[in-house]
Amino acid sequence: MTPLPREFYARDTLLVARELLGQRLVRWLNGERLSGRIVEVEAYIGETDQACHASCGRTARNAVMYGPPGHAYVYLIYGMHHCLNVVTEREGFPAAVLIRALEPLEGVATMRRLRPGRPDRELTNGPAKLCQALDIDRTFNGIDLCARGPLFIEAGTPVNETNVGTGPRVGVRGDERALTAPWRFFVRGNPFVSR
């Protein structure tokens, strides 16, 4: 399979935030596939959003969120836990979507040694989960998920709209918007979404 285009990214960040949803997250590690389906995603738009790391203008932080769409936007938390995001809409306004969950697919052999001890559920449902098990760090910060690399997004199973969920973002700071605008889609049901 072949990458995403570039014009996916480059949308409004909520639709594609939704589109997301069952697409196919790959990440090639020492010659072996590893692979998962998106099942749960957080939009964060603009410097108006309180909750997005834009709210504080540019910084060599976030520049990434201001570059083209479809590059990866790789933060650290908490000084040890990486988080994966793309950049969405025209370049110039800080947007992007966060990768919060993923179903496995490929290498779970190799996801269980980067996350020794956790039952399957617990591989990837979670954002710095699934960085732990695809061996995602901030090396990655800035890469082309458009190219055919170590790390892309390709098209997947489309999920049905009665499927999918949607409701606040997890463990954001900011005004009653940020901590109440629907922002979080995820797919009903599936064991992978994070909670």
Contents of the next structure:
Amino acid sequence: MTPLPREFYARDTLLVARELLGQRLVRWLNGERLSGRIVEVEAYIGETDQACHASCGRTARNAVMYGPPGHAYVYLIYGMHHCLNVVTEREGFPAAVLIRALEPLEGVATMRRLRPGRPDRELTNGPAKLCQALDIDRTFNGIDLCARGPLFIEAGTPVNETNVGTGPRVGVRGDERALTAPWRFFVRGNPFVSR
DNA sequence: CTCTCGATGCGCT
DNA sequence: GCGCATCGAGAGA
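Switching forms now, from the form predicted alone to the form predicted in complex with the DNA, please provide the structure.
Every component of the complex follows; first up is the chain already shown.
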């Protein structure tokens, strides 16, 4: 329907991360609407966060994180997988939320075709898996998620506080703070949460 | 189910 | 040249 407004993203990253749970990620692919409910995210906040791609300062790769909020930051990892983030906070401050898992809602048949041989629970239960299921690659890096384009986030079903789980981020490296900060948020008990 | 390990491209030092 | 915000195959239990 309507993309979430830029003001949604132009806030504290931990608040945005928490409130992204339950929202709906929408992807238009060849005239078909694919979508999923966001059930797991992680926050990456500023140059002092050693797990953040901006921890070594601004580069060509992480430039989008320094830009205005509400844009997609998509990167290639391990030479073969893509990960989707949404840029948060004010322009000039590098921060983003990684979308780690979705519960498939629309276009499941197409997702199955894009991830052949996988059971339904493994269509979108990881950051690179969901990019594969929704056909998201680096050509989406920098696109505006607040426009009615091929990729955006719209209002979904809110997640009650008692159903929100938190914990340290997955697969990160860095100092004690990076390893232990509880900046991963997920919907408790949801079968599509990764790991 | 759990664990281990290799794949593979590219941005950065 | 190194190292990565991951995934999936294969082995074992």
